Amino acid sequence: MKLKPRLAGVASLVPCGSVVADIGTDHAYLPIHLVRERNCPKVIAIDKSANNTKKAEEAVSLSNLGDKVEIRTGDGLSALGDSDGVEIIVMAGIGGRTICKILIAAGKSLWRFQRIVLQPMGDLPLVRRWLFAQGFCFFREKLAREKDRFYEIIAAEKGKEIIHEPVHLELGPHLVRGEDPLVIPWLKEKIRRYEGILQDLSRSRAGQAGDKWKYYDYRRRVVREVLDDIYKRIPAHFLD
């Protein structure tokens, strides 16, 4: 089964030969991916809808993966157990409010993972915060696209993040090194997209001198910031 972008991405972070659970797996179509091409020996999916686990049995069934994907009905890590013996958790396609949602009512029991892989729908820079707050490093981010829209990764684990700017928890402290292929056109989206927004707020009564359109530019000029150094510090060759 091939996946797109977005959960290709997110199947990249999960170590080979781990135990996973995926948490919000809809047809479970990640699951039977990381057990076929990852080599995970048994993925725990998890969703709160019936009507989504139902169709997450069919598509098992049909991949002949019952004896390594288990189905679970059931709301956030608290489907799971200590017996379970899950090392990553996988959170992807969920928004990013509910994702710390979950991980905050999981507790010390958050601990017992060795890595979570996260794929928030939005929210990233309160999902970012959160976990540095927690004390989790950002292990990984990588970037995927799929048309027009760039979704963000972040595998986190246990351990000391140093963040040197505010601008690293809303970008991403490895995002911002601008190694990853998509960063320069996902930051360029971003500032195209802060510029129809002060296009609308100039055509409002506070025009720009109401705080929406002074928020909106300082985000723009942040993020333009970020691309002017990435400019700086990668060869030309690489840009081309």
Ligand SMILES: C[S@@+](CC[C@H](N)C(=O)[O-])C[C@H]1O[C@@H](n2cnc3c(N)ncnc32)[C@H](O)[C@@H]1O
The other form holds:
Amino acid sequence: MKLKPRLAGVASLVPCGSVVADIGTDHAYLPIHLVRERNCPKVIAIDKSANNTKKAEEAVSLSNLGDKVEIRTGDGLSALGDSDGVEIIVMAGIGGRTICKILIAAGKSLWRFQRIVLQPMGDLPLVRRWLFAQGFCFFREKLAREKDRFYEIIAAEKGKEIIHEPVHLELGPHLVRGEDPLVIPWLKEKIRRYEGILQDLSRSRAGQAGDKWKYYDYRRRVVREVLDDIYKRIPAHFLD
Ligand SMILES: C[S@@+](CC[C@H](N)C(=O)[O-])C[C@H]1O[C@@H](n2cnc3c(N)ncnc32)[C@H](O)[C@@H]1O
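Now that you have shown the form predicted alone, what about the form predicted in complex with the named molecule?
Every chain and every other molecule in the complex is listed next, the one we just looked at coming first.
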């Protein structure tokens, strides 16, 4: 089974041959792919919903990978122990706030993992700020696109991160450097979204004098500056 770009992007940040825990596995597509395509010897697939772990068990049994993918019903990382030997944690398709709650609940045990790969559904700035404050660096960041929707994927590791401006924590220190092939359409889409919101707000009673309008106008300007900065650094022939 071929993964869609979002999960394929997540899988690409999992080192080949590593022992992985996929928290919030749902259908277990990712663990099956990691064993088949990235040579992972063991993947622990965890979900808090017993209905979903049942689905995962069926998918794993159909793919004959029961000896390599272990399904557990549990909340976040509480379903893991030291003896599992997990090196990489993955959380994909889960809200940013829930991801932060799971990470906070894990406490110091987080430090035993080599890498945490996250694909939050929203609240990316919150997730980045939390990781940064705890002493993680953003080892890699990546964008994925499915139709008109963009997804941001973060691979965090222990280490010092240098953040020059707050916007780098918001948009991602690697992404603002323009290193991802999807960065320009991603930023343009953000600007389009802010402009839509600003147009709606202009028609409201407070109009352009309202705090909300000022907030989104500021956001639009910040993203525009990042985009202009990337344009300056990318040779024109790459932009055609
Ligand atoms: C939308 S699905 C994402 C499935 C898959 N990871 C993906 O990216 O396609 C989110 C899954 O996370 C699970 N989940 C949410 N909070 C969780 C938690 N605290 N611990 C374990 N699983 C959780 C939900 O039950 C659900 O199956």
